[in-house]
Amino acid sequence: MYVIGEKINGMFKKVNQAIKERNSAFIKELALQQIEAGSDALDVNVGPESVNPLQDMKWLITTIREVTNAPLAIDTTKPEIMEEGLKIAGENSFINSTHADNEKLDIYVPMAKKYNAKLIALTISKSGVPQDTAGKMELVTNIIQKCIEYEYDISNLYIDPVILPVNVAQQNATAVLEVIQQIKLVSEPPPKTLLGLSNVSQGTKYRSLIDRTYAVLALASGLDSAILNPLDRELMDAIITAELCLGKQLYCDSFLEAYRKK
């Protein structure tokens, strides 16, 4: 599975403090820790408390680029910050993210094409998050149609069916798994699937257990990617083992160590 590390986010107190103090050593170390733990890419979010989100985003990306060339997922709701972030981060970055409404897609699909970026699209509209499979798939269809309209490469599209906390929307967890399966059938090539995994356990008592259990279920349903905490070793072990059992990795007695070295 393609892993996007979630830890460089201003919602976390230590990251927020590091941004305010321009503590580049902390950010660099956090970036490297996530890469060493198995992240293929890094999410970058300045957080809601930023008083100058444009400058903070530019500083974060520039700081990370001093220690790694890993793809970055620029996580912001503001198009102008997204575009500036993409300019610094370089090709193969991620736009994180767009909603499924046409006014959002008309901004972010051309932007993704212009900067040769991957696009994360959420099954969210002005009406909110659909709770059932049919409602989610209707938004999936609209996202794909917009990408075709702009001649955007569908293989660079990542659709997020939006997992909600299991303690408040338990039925949504099953619908998301169904959507992951159905997305594989809607086009050729199909878009990829992605989840903000930590959302499923938000507000619950056993967060790591719920995260890793749902990750295994989602992988078995065909999930391609997730934004998650790579520093949760038990979560990463569960993902590696699930891929082994699904035939995506070769077995050896030291398969966990071998995967991490890879």
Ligand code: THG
Second form
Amino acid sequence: MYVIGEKINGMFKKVNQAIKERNSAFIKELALQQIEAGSDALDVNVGPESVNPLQDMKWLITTIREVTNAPLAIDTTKPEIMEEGLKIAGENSFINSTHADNEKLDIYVPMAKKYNAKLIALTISKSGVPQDTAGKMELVTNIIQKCIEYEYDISNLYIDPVILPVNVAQQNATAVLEVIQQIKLVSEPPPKTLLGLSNVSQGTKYRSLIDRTYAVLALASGLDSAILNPLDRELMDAIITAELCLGKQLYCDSFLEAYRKK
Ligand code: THG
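Alt. form predicted together with (6S)-5,6,7,8-tetrahydrofolate (THG), vs. the form predicted on its own above:
Now the full complex is given, and it begins with the chain already shown.
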């Protein structure tokens, strides 16, 4: 699975503080720790409390780029911040994210093409988050149609069927698994799938247990990628072990050690 580390997010108090104080050592360390733990890419989000989100985003990306060239998922709802971020982060970045409405897709699909970026598209529209499989698939179809219209390579499209906390939206969690399975049948090549995994356990008592159990279910359903906490060792071990059992990693007795040394 393609792992995007979630930790550089102003939603976390310590990160929010580091952004305010321009504590670059803290951010660099957090970037390197996540890569070391097995992240392929890093999510970058200034958080809800940022007073100057454009400056904060530029500072975060510049700071991270001093220690790693790993792809970045630029996590903002503002198109101007997205574009400035893409300019600094370079090619192979992820646009995180667009909604499924035409007004948003008409901004972000051409932007993804222009900057050679991957595009994460949420199954959210102006009417909200459809909780059932059919409602989510309807939005998936619209997203794909827009990509075809702009001749954007569907294999660079990541559909996020929006996982919500399982304690408030239990049926959504099963619908998301169904969407992950069905997406592979909608086009050739099919889009990839992605989840913000930690959402599933927000506000619950056994976060790590719920995260790793859901990760395994989603992998078995065909999930390609997730934004998650790579510093949760049990989660990362569950993912590797699930991949092994699904035939996506080669077995050896010391598979955990071998994977960690990669
Ligand atoms: N899809 C996409 N992008 C996303 C999400 C998604 N980006 C943001 C988010 N969801 C994924 N990242 C996180 C990061 C942190 C948490 C959850 C998801 C989290 N934070 C603690 C909490 O809310 O309890 C913060 C508190 C703290 O520890 O300080 O759980 O779904 N495309």
